[in-house]
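Read the single chain below, which is given as C-alpha coordinates and is the form predicted alone.
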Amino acid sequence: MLIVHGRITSINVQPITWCLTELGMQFQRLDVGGAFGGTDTAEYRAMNPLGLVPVLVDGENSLSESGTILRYVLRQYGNHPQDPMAAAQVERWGDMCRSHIYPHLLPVIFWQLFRTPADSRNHFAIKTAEANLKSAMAIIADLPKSPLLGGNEPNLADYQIGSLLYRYYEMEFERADLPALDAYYAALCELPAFRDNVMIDFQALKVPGA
(Lines of atoms letter the chains of each structure in order from A and count residues from 1; the text may use other names and numbers.)
(Lines give C-alpha, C1' and ligand atoms only; values in the text may rest on other atoms or scores of the structure.)
Protein backbone atom coordinates (compact mmCIF):
# COMPACT_ATOMS: atom_id res chain seq x y z
CA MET A 1 0.00 0.00 0.00
CA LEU A 2 1.20 3.51 -0.77
CA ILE A 3 1.88 5.74 2.22
CA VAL A 4 1.61 9.53 2.15
CA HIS A 5 3.34 11.39 4.95
CA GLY A 6 1.68 14.77 5.44
CA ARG A 7 -1.17 16.59 7.16
CA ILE A 8 -4.25 17.06 4.99
CA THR A 9 -4.27 20.83 5.64
CA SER A 10 -1.01 21.13 3.68
CA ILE A 11 -1.60 22.54 0.21
CA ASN A 12 1.35 20.45 -0.95
CA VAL A 13 -0.17 17.21 0.35
CA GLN A 14 -3.66 17.83 -1.03
CA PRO A 15 -2.87 17.33 -4.75
CA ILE A 16 -1.21 14.01 -3.92
CA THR A 17 -4.15 12.58 -2.00
CA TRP A 18 -6.60 14.05 -4.54
CA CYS A 19 -4.71 12.34 -7.36
CA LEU A 20 -4.49 9.00 -5.57
CA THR A 21 -8.18 9.13 -4.66
CA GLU A 22 -9.14 10.07 -8.23
CA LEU A 23 -7.16 7.09 -9.53
CA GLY A 24 -8.84 4.74 -7.05
CA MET A 25 -5.51 3.86 -5.43
CA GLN A 26 -5.30 2.31 -1.98
CA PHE A 27 -3.14 4.47 0.27
CA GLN A 28 -2.59 5.45 3.88
CA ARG A 29 -2.04 9.07 4.85
CA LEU A 30 -0.14 9.82 8.06
CA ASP A 31 -0.55 13.09 9.98
CA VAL A 32 2.95 14.52 9.75
CA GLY A 33 4.17 18.11 9.70
CA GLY A 34 2.86 21.33 11.23
CA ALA A 35 1.36 20.82 14.66
CA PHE A 36 1.76 17.04 14.28
CA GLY A 37 5.56 17.20 14.01
CA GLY A 38 7.39 14.06 12.99
CA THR A 39 9.55 15.64 10.29
CA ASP A 40 12.76 15.97 12.30
CA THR A 41 13.43 12.30 13.02
CA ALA A 42 16.36 10.54 11.42
CA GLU A 43 13.97 8.21 9.62
CA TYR A 44 12.00 11.06 8.10
CA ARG A 45 15.08 13.09 7.16
CA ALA A 46 16.39 10.04 5.32
CA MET A 47 13.31 10.29 3.10
CA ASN A 48 13.35 14.09 2.84
CA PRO A 49 16.45 15.91 4.15
CA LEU A 50 14.49 19.20 4.07
CA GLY A 51 12.05 17.88 6.67
CA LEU A 52 9.01 18.95 4.68
CA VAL A 53 5.80 17.26 3.54
CA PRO A 54 4.72 15.40 1.52
CA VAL A 55 6.70 12.21 1.26
CA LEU A 56 5.36 9.25 -0.70
CA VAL A 57 6.47 5.73 0.16
CA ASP A 58 5.90 3.07 -2.50
CA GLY A 59 7.33 -0.25 -1.40
CA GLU A 60 11.00 0.21 -0.60
CA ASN A 61 11.23 3.58 -2.34
CA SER A 62 10.36 7.07 -1.16
CA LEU A 63 9.90 10.39 -2.93
CA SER A 64 9.60 13.98 -1.81
CA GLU A 65 8.49 17.16 -3.63
CA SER A 66 4.83 17.41 -4.60
CA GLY A 67 5.37 17.82 -8.34
CA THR A 68 7.81 14.90 -8.49
CA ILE A 69 5.39 12.66 -6.61
CA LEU A 70 2.53 13.59 -8.94
CA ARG A 71 4.58 12.85 -12.05
CA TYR A 72 5.63 9.48 -10.64
CA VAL A 73 2.11 8.47 -9.62
CA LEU A 74 0.60 9.48 -12.94
CA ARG A 75 3.33 7.78 -14.96
CA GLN A 76 3.21 4.62 -12.89
CA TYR A 77 -0.51 4.32 -12.18
CA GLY A 78 -2.35 7.02 -14.12
CA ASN A 79 -2.92 8.75 -17.42
CA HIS A 80 0.27 10.75 -18.00
CA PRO A 81 1.23 10.73 -21.71
CA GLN A 82 4.07 8.41 -22.68
CA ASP A 83 5.11 10.53 -25.65
CA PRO A 84 7.75 13.04 -24.39
CA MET A 85 6.31 16.04 -26.25
CA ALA A 86 2.73 15.26 -25.21
CA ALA A 87 3.91 14.87 -21.61
CA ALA A 88 5.83 18.15 -21.78
CA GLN A 89 2.77 20.00 -23.06
CA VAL A 90 1.00 19.00 -19.83
CA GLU A 91 3.97 19.41 -17.52
CA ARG A 92 4.73 22.97 -18.62
CA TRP A 93 1.48 24.25 -17.11
CA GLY A 94 2.19 22.50 -13.85
CA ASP A 95 5.66 24.04 -13.84
CA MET A 96 4.18 27.44 -14.72
CA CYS A 97 1.83 27.07 -11.76
CA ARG A 98 4.66 26.33 -9.33
CA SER A 99 6.73 29.25 -10.66
CA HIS A 100 4.13 31.94 -11.28
CA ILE A 101 1.05 31.17 -9.14
CA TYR A 102 2.19 29.30 -6.03
CA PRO A 103 4.90 31.83 -4.98
CA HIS A 104 2.43 34.72 -4.99
CA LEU A 105 -0.56 32.88 -3.55
CA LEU A 106 1.05 30.97 -0.69
CA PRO A 107 4.25 32.64 0.57
CA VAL A 108 2.70 36.08 0.08
CA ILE A 109 -1.12 36.26 0.06
CA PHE A 110 -1.78 33.32 2.40
CA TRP A 111 1.15 34.15 4.68
CA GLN A 112 0.18 37.82 4.98
CA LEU A 113 -3.54 37.18 5.53
CA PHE A 114 -3.33 34.08 7.72
CA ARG A 115 0.11 33.86 9.30
CA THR A 116 0.80 37.55 9.95
CA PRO A 117 -1.06 39.81 12.44
CA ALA A 118 -3.07 42.44 10.59
CA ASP A 119 -1.06 45.34 12.00
CA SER A 120 2.17 43.81 10.68
CA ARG A 121 1.11 43.01 7.13
CA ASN A 122 3.20 44.02 4.15
CA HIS A 123 0.53 45.67 2.00
CA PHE A 124 2.96 46.45 -0.80
CA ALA A 125 3.83 42.75 -1.06
CA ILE A 126 0.13 41.86 -1.12
CA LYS A 127 -0.62 44.34 -3.92
CA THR A 128 2.35 43.11 -5.94
CA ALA A 129 1.25 39.50 -5.51
CA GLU A 130 -2.31 40.40 -6.51
CA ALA A 131 -1.06 41.97 -9.74
CA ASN A 132 1.13 38.98 -10.55
CA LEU A 133 -1.72 36.57 -9.86
CA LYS A 134 -4.06 38.49 -12.14
CA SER A 135 -1.63 38.04 -15.02
CA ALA A 136 -0.92 34.38 -14.31
CA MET A 137 -4.55 33.41 -13.74
CA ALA A 138 -5.59 35.13 -16.96
CA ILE A 139 -3.28 32.72 -18.81
CA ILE A 140 -4.80 29.73 -17.02
CA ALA A 141 -8.30 31.02 -17.76
CA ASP A 142 -7.47 31.11 -21.50
CA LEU A 143 -6.26 27.51 -21.67
CA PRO A 144 -8.68 25.18 -23.48
CA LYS A 145 -10.71 23.07 -21.07
CA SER A 146 -13.42 20.47 -21.65
CA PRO A 147 -14.29 20.98 -18.82
CA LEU A 148 -10.87 20.29 -17.23
CA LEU A 149 -7.40 20.71 -18.69
CA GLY A 150 -7.30 16.92 -18.93
CA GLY A 151 -10.75 16.69 -20.50
CA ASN A 152 -13.23 14.80 -18.35
CA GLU A 153 -10.53 13.44 -16.02
CA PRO A 154 -7.83 15.50 -14.27
CA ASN A 155 -4.29 15.43 -15.59
CA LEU A 156 -1.04 16.58 -14.00
CA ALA A 157 -1.75 20.25 -14.69
CA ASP A 158 -5.22 20.00 -13.17
CA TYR A 159 -3.83 18.52 -9.97
CA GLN A 160 -1.15 21.19 -9.63
CA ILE A 161 -3.25 24.20 -10.63
CA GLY A 162 -6.58 23.05 -9.29
CA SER A 163 -5.26 22.24 -5.84
CA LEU A 164 -4.47 25.95 -5.34
CA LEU A 165 -7.85 27.26 -6.37
CA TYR A 166 -9.76 26.53 -3.16
CA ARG A 167 -7.56 28.93 -1.21
CA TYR A 168 -7.44 31.30 -4.16
CA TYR A 169 -11.22 31.66 -4.05
CA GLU A 170 -11.69 31.42 -0.28
CA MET A 171 -9.20 34.11 0.76
CA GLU A 172 -10.21 37.76 0.65
CA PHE A 173 -7.98 39.67 -1.74
CA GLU A 174 -8.32 41.43 -5.09
CA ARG A 175 -8.73 38.90 -7.90
CA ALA A 176 -9.17 39.39 -11.62
CA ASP A 177 -12.67 38.94 -13.05
CA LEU A 178 -12.16 35.73 -15.05
CA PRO A 179 -15.42 33.89 -15.84
CA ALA A 180 -13.53 31.08 -17.59
CA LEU A 181 -11.48 30.46 -14.46
CA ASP A 182 -14.66 30.54 -12.37
CA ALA A 183 -16.17 27.88 -14.65
CA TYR A 184 -13.04 25.74 -14.38
CA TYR A 185 -13.14 25.92 -10.58
CA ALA A 186 -16.86 25.06 -10.63
CA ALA A 187 -16.07 21.96 -12.69
CA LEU A 188 -13.39 20.93 -10.19
CA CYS A 189 -15.86 21.38 -7.34
CA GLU A 190 -18.11 18.77 -8.97
CA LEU A 191 -15.43 16.11 -8.39
CA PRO A 192 -15.96 14.25 -5.09
CA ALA A 193 -12.22 13.57 -4.74
CA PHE A 194 -11.49 17.29 -5.12
CA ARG A 195 -14.04 18.19 -2.46
CA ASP A 196 -12.74 15.54 -0.05
CA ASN A 197 -9.03 16.30 -0.44
CA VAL A 198 -8.69 19.95 -1.45
CA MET A 199 -11.70 21.79 -0.07
CA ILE A 200 -10.37 21.51 3.49
CA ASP A 201 -11.17 24.31 5.93
CA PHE A 202 -7.92 26.16 6.65
CA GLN A 203 -9.23 28.80 9.06
CA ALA A 204 -7.53 27.05 11.97
CA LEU A 205 -4.19 27.98 10.41
CA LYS A 206 -4.84 31.69 11.06
CA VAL A 207 -2.68 33.15 13.82
CA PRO A 208 -4.16 35.45 16.50
CA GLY A 209 -4.65 38.95 15.20
CA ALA A 210 -4.54 37.99 11.53
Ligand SMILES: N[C@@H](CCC(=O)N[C@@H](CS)C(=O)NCC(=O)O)C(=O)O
Given for the second form:
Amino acid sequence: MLIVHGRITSINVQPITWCLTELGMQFQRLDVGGAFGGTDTAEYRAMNPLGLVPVLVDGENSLSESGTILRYVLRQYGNHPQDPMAAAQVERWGDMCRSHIYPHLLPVIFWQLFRTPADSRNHFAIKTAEANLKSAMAIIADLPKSPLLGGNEPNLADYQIGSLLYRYYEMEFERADLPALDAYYAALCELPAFRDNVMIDFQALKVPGA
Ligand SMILES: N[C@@H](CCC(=O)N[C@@H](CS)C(=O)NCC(=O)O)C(=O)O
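What I would like now is the form predicted in complex with the ligand, since the data block earlier showed the form predicted alone; can you produce it?
What follows is the whole complex; the chain from before opens it.
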Protein backbone atom coordinates (compact mmCIF):
# COMPACT_ATOMS: atom_id res chain seq x y z
CA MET A 1 0.00 0.00 0.00
CA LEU A 2 1.20 3.52 -0.75
CA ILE A 3 1.94 5.78 2.22
CA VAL A 4 1.62 9.57 2.13
CA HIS A 5 3.38 11.46 4.90
CA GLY A 6 1.68 14.81 5.44
CA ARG A 7 -1.09 16.61 7.29
CA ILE A 8 -4.21 17.08 5.18
CA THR A 9 -4.20 20.87 5.83
CA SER A 10 -1.05 21.09 3.68
CA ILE A 11 -1.76 22.50 0.25
CA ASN A 12 1.08 20.37 -1.09
CA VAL A 13 -0.33 17.15 0.40
CA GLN A 14 -3.86 17.78 -0.88
CA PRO A 15 -3.16 17.30 -4.63
CA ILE A 16 -1.47 13.97 -3.86
CA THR A 17 -4.33 12.51 -1.83
CA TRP A 18 -6.88 13.99 -4.27
CA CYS A 19 -5.07 12.30 -7.16
CA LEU A 20 -4.68 8.93 -5.37
CA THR A 21 -8.35 8.99 -4.37
CA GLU A 22 -9.43 9.92 -7.89
CA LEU A 23 -7.40 6.97 -9.24
CA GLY A 24 -8.99 4.61 -6.71
CA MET A 25 -5.60 3.76 -5.18
CA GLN A 26 -5.26 2.21 -1.74
CA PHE A 27 -3.13 4.48 0.44
CA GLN A 28 -2.52 5.44 4.01
CA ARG A 29 -1.96 9.08 4.97
CA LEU A 30 0.04 9.81 8.10
CA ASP A 31 -0.37 13.08 10.01
CA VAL A 32 3.10 14.58 9.75
CA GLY A 33 4.27 18.19 9.70
CA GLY A 34 2.88 21.37 11.25
CA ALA A 35 1.54 20.81 14.77
CA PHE A 36 1.98 17.04 14.30
CA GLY A 37 5.77 17.31 13.93
CA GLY A 38 7.65 14.21 12.86
CA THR A 39 9.72 15.87 10.14
CA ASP A 40 12.89 16.31 12.19
CA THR A 41 13.83 12.68 12.63
CA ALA A 42 16.79 11.18 10.77
CA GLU A 43 14.40 8.68 9.20
CA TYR A 44 12.18 11.43 7.81
CA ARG A 45 15.10 13.60 6.66
CA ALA A 46 16.42 10.60 4.73
CA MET A 47 13.18 10.74 2.72
CA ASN A 48 13.05 14.54 2.49
CA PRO A 49 16.17 16.44 3.59
CA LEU A 50 14.12 19.66 3.63
CA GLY A 51 11.86 18.25 6.35
CA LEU A 52 8.74 19.22 4.40
CA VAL A 53 5.54 17.37 3.51
CA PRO A 54 4.47 15.51 1.44
CA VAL A 55 6.56 12.38 1.10
CA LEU A 56 5.22 9.40 -0.82
CA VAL A 57 6.43 5.91 -0.02
CA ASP A 58 5.86 3.25 -2.66
CA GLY A 59 7.39 -0.05 -1.60
CA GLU A 60 11.13 0.39 -1.12
CA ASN A 61 11.15 3.87 -2.64
CA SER A 62 10.26 7.28 -1.30
CA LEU A 63 9.74 10.59 -3.10
CA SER A 64 9.43 14.20 -2.05
CA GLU A 65 8.26 17.30 -3.99
CA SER A 66 4.55 17.31 -4.75
CA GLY A 67 5.00 17.89 -8.50
CA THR A 68 7.44 15.00 -8.79
CA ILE A 69 5.13 12.76 -6.75
CA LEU A 70 2.15 13.64 -8.96
CA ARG A 71 4.08 12.96 -12.17
CA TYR A 72 5.26 9.61 -10.79
CA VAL A 73 1.79 8.57 -9.62
CA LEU A 74 0.13 9.58 -12.87
CA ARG A 75 2.79 7.88 -15.00
CA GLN A 76 2.78 4.71 -12.92
CA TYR A 77 -0.90 4.39 -12.07
CA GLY A 78 -2.82 7.06 -14.01
CA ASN A 79 -3.47 8.89 -17.20
CA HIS A 80 -0.26 10.82 -17.90
CA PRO A 81 0.33 10.83 -21.68
CA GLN A 82 2.97 8.38 -22.96
CA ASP A 83 3.97 10.69 -25.79
CA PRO A 84 6.69 13.10 -24.54
CA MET A 85 5.25 16.16 -26.29
CA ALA A 86 1.70 15.41 -25.14
CA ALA A 87 3.03 14.93 -21.59
CA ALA A 88 5.00 18.18 -21.79
CA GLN A 89 1.92 20.09 -22.94
CA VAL A 90 0.19 19.07 -19.70
CA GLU A 91 3.26 19.52 -17.51
CA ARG A 92 3.90 23.07 -18.66
CA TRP A 93 0.68 24.28 -17.07
CA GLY A 94 1.52 22.54 -13.81
CA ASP A 95 4.97 24.15 -13.92
CA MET A 96 3.47 27.52 -14.85
CA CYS A 97 1.22 27.24 -11.82
CA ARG A 98 4.15 26.44 -9.50
CA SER A 99 6.18 29.37 -10.88
CA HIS A 100 3.55 32.05 -11.44
CA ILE A 101 0.59 31.28 -9.15
CA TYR A 102 1.83 29.38 -6.09
CA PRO A 103 4.57 31.92 -5.13
CA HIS A 104 2.04 34.78 -5.02
CA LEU A 105 -0.82 32.85 -3.45
CA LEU A 106 0.97 30.88 -0.71
CA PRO A 107 4.16 32.62 0.42
CA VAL A 108 2.53 36.05 0.04
CA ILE A 109 -1.30 36.14 0.25
CA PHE A 110 -1.76 33.15 2.56
CA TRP A 111 1.31 34.00 4.63
CA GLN A 112 0.31 37.64 5.04
CA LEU A 113 -3.37 36.96 5.81
CA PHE A 114 -3.02 33.82 7.92
CA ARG A 115 0.49 33.60 9.32
CA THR A 116 1.20 37.29 10.01
CA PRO A 117 -0.50 39.42 12.69
CA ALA A 118 -2.66 42.09 11.01
CA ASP A 119 -0.56 44.96 12.39
CA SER A 120 2.58 43.55 10.76
CA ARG A 121 1.17 42.95 7.30
CA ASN A 122 3.12 44.00 4.23
CA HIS A 123 0.39 45.67 2.20
CA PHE A 124 2.68 46.43 -0.72
CA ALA A 125 3.54 42.72 -1.03
CA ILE A 126 -0.16 41.83 -0.92
CA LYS A 127 -1.03 44.37 -3.65
CA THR A 128 1.83 43.14 -5.84
CA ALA A 129 0.76 39.51 -5.40
CA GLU A 130 -2.85 40.42 -6.21
CA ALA A 131 -1.76 42.07 -9.47
CA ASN A 132 0.43 39.10 -10.42
CA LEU A 133 -2.38 36.65 -9.63
CA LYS A 134 -4.86 38.61 -11.72
CA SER A 135 -2.77 38.20 -14.86
CA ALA A 136 -1.74 34.58 -14.18
CA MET A 137 -5.31 33.50 -13.38
CA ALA A 138 -6.63 35.16 -16.55
CA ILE A 139 -4.36 32.82 -18.51
CA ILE A 140 -5.56 29.76 -16.57
CA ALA A 141 -9.18 30.84 -17.04
CA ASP A 142 -8.61 30.76 -20.79
CA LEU A 143 -7.41 27.12 -20.77
CA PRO A 144 -10.37 24.81 -20.16
CA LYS A 145 -11.94 23.64 -23.39
CA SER A 146 -14.06 21.21 -21.34
CA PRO A 147 -15.06 21.41 -17.66
CA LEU A 148 -11.62 20.19 -16.56
CA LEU A 149 -8.25 20.96 -18.09
CA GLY A 150 -7.84 17.22 -18.57
CA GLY A 151 -11.24 16.70 -20.20
CA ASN A 152 -13.40 14.10 -18.50
CA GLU A 153 -10.94 13.21 -15.75
CA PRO A 154 -8.42 15.42 -13.96
CA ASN A 155 -4.87 15.46 -15.32
CA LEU A 156 -1.60 16.64 -13.79
CA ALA A 157 -2.40 20.30 -14.50
CA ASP A 158 -5.80 19.98 -12.84
CA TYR A 159 -4.22 18.49 -9.73
CA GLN A 160 -1.55 21.19 -9.51
CA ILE A 161 -3.73 24.19 -10.40
CA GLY A 162 -7.05 22.99 -9.01
CA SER A 163 -5.64 22.16 -5.59
CA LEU A 164 -4.78 25.86 -5.10
CA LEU A 165 -8.25 27.11 -5.94
CA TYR A 166 -10.00 26.37 -2.64
CA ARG A 167 -7.65 28.72 -0.82
CA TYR A 168 -7.70 31.14 -3.73
CA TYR A 169 -11.48 31.49 -3.42
CA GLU A 170 -11.75 31.22 0.38
CA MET A 171 -9.22 33.90 1.32
CA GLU A 172 -10.26 37.56 1.35
CA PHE A 173 -8.19 39.48 -1.17
CA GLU A 174 -8.76 41.26 -4.49
CA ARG A 175 -9.26 38.79 -7.34
CA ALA A 176 -9.86 39.30 -11.05
CA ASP A 177 -13.44 38.81 -12.23
CA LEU A 178 -13.02 35.61 -14.27
CA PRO A 179 -16.30 33.75 -14.89
CA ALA A 180 -14.45 30.97 -16.77
CA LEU A 181 -12.23 30.34 -13.74
CA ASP A 182 -15.32 30.34 -11.50
CA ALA A 183 -16.88 27.73 -13.81
CA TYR A 184 -13.72 25.59 -13.75
CA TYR A 185 -13.66 25.74 -9.93
CA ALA A 186 -17.37 24.89 -9.81
CA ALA A 187 -16.66 21.79 -11.94
CA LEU A 188 -13.90 20.74 -9.54
CA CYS A 189 -16.24 21.22 -6.58
CA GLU A 190 -18.54 18.60 -8.13
CA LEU A 191 -15.83 15.94 -7.67
CA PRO A 192 -16.19 14.09 -4.34
CA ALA A 193 -12.43 13.43 -4.20
CA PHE A 194 -11.77 17.16 -4.60
CA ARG A 195 -14.20 18.02 -1.84
CA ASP A 196 -12.76 15.39 0.51
CA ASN A 197 -9.10 16.21 -0.04
CA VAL A 198 -8.84 19.85 -1.09
CA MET A 199 -11.81 21.65 0.44
CA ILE A 200 -10.32 21.34 3.90
CA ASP A 201 -10.94 24.11 6.39
CA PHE A 202 -7.69 25.96 7.08
CA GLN A 203 -8.83 28.54 9.66
CA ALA A 204 -6.87 26.66 12.34
CA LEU A 205 -3.67 27.69 10.55
CA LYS A 206 -4.27 31.33 11.48
CA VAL A 207 -1.80 32.78 13.98
CA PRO A 208 -3.12 34.98 16.82
CA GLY A 209 -3.81 38.51 15.58
CA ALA A 210 -3.99 37.56 11.92
N1 LIG B 1 8.14 22.21 -2.96
C2 LIG B 1 7.54 21.39 -1.94
C3 LIG B 1 6.93 22.33 -0.90
C4 LIG B 1 6.48 21.55 0.32
C5 LIG B 1 6.04 22.47 1.43
O6 LIG B 1 6.30 23.68 1.45
N7 LIG B 1 5.34 21.87 2.42
C8 LIG B 1 4.90 22.63 3.58
C9 LIG B 1 3.41 22.43 3.82
S10 LIG B 1 2.41 23.06 2.53
C11 LIG B 1 5.60 22.09 4.82
O12 LIG B 1 6.07 20.96 4.84
N13 LIG B 1 5.67 22.92 5.87
C14 LIG B 1 6.21 22.50 7.12
C15 LIG B 1 5.28 21.61 7.90
O16 LIG B 1 4.12 21.44 7.54
O17 LIG B 1 5.76 21.06 8.92
C18 LIG B 1 6.49 20.46 -2.54
O19 LIG B 1 5.92 20.83 -3.58
O20 LIG B 1 6.26 19.36 -2.01
